[in-house]
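Only one chain is given next, in structure tokens, and it is the form predicted alone.
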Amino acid sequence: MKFKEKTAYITGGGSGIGKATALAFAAEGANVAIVDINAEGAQQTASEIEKLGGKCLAIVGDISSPTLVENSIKDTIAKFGGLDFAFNNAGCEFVAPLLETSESQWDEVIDTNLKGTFMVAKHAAEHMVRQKFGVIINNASDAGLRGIRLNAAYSTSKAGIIHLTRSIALDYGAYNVRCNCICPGCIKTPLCERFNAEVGARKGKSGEEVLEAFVKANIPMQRVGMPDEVASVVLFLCSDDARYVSGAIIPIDGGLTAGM
């Protein structure tokens, strides 16, 4: 087992990519702490991990709350005796162009996606720097690599995560703390389904119709990705196999952002 006696902290662990990653870490022997705003989802992931014989701390809360983030990381360290990996995965979206985005809607997306990632990274890094080991993985999405229509706040928040990743890698590499960023494209997750449904509603189409047309026109591999295909990259980046990889920005998108 690659991660026996290690501890992973994962936000958005109640569904999609976060859940797949939590299960993958547990299968490799890690203790897992998950944070999710959805209590039912968080408990379901914890139950599945425990059925595998693993240990999981399920925390219900919103990562836009600095107090929640700080306390949940403290609780993780207290329960498992340490913290080795932090996966900033939780996020929210708001489908609208700039002129249809209110200040409060902008703040909600930035506070969750960018500030939440900042707070998790900050409190995780404080511990990792002291122990002179740790890996932080941030989820920036393909939206962080390129502009996306009807996505002003979301794309901006994800672009910010990319540069936050680079800053962490530059500042703390000497302490053996690595930080990398993944940029998933169309992955079969609840967030992706909601996004396509909202875009479809603007066009008088179903979310499935919008997604199918997009995949055919833009993804060279001609299919949507699965959460476990993202989880495997996260685990690789946390493993000793990637011990010299830091500050990397890695698309996981079937070729979506390779070019026109």
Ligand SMILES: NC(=O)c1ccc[n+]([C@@H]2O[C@H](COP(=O)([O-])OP(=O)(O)OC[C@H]3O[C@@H](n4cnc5c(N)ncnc54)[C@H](O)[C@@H]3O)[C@@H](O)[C@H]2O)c1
Second form
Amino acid sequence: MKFKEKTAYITGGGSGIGKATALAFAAEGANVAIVDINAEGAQQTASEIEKLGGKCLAIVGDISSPTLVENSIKDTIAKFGGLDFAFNNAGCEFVAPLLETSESQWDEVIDTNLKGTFMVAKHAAEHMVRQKFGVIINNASDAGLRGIRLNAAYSTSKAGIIHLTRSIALDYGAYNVRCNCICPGCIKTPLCERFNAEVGARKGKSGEEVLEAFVKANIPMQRVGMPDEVASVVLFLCSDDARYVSGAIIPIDGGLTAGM
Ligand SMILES: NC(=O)c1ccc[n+]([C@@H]2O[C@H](COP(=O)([O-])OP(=O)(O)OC[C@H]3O[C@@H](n4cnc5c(N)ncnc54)[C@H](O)[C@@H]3O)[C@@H](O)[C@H]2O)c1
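Please give the other form, namely the form predicted together with this ligand, since only the form predicted alone has been shown so far.
What follows is the whole complex; the chain from before opens it.
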């Protein structure tokens, strides 16, 4: 087991990529804390981890709240006696171009995706710098690597996460705190389903039709990814095998962003 006696804190652990990563960490012996706005999802992940003999602290809350973030990290350290890995994964998307994005919709996306990542990284790094060890992984998106139509707020938030990753890697590498960013492409989760359904609704097509055409035209590997194919990269980046990797921006997208 790679992560015995280590502790991983994961936002958005109640579904999709966050859930797959929580289960993968637990399978490698880590204590896991998950934060999710969806109580049912968080409880479900926790009970699956416990059934496997792992330990999970499930915290219900919104990562755009500074108090929730600060307290949830404190509670994780108090329960498990430390914090080694933070996976900034929770995110929300909003499908609309600029002229159809209200100020409150913009704020919701930026506050969840970008400010939430900033606050988790800040409170996790405070602890990691003190203990001179830690790994922060930020989940951006292919949408952070180039613009995506109908995605002004989301793409902007994800581009910000990429630069925040680089800043953290530059400022805290000397304390043995590494920070890396993953950029998933099209991964089979409820978020991806909602995105395609909303794009489809604008074009008079079903979400499935939109996704199928997108995969065929744009993904060299000709298929979507699965959440566990993202989780395995997160675990690699947290492991000692990646001990000299910091400030890296890693696409996990079947070749989607390799070029035209
Ligand atoms: N699925 C994809 O194709 C894809 C592609 C690129 C990037 N991503 C990114 O991956 C991350 C995970 O998404 P997913 O695809 O697993 O989606 P998902 O909807 O399956 O999971 C997201 C989880 O985050 C939680 N969440 C949302 N807002 C929250 C908040 N304010 N506070 C706490 N929890 C919150 C949700 O309740 C949910 O459990 C997101 O940041 C997303 O932008 C996903």
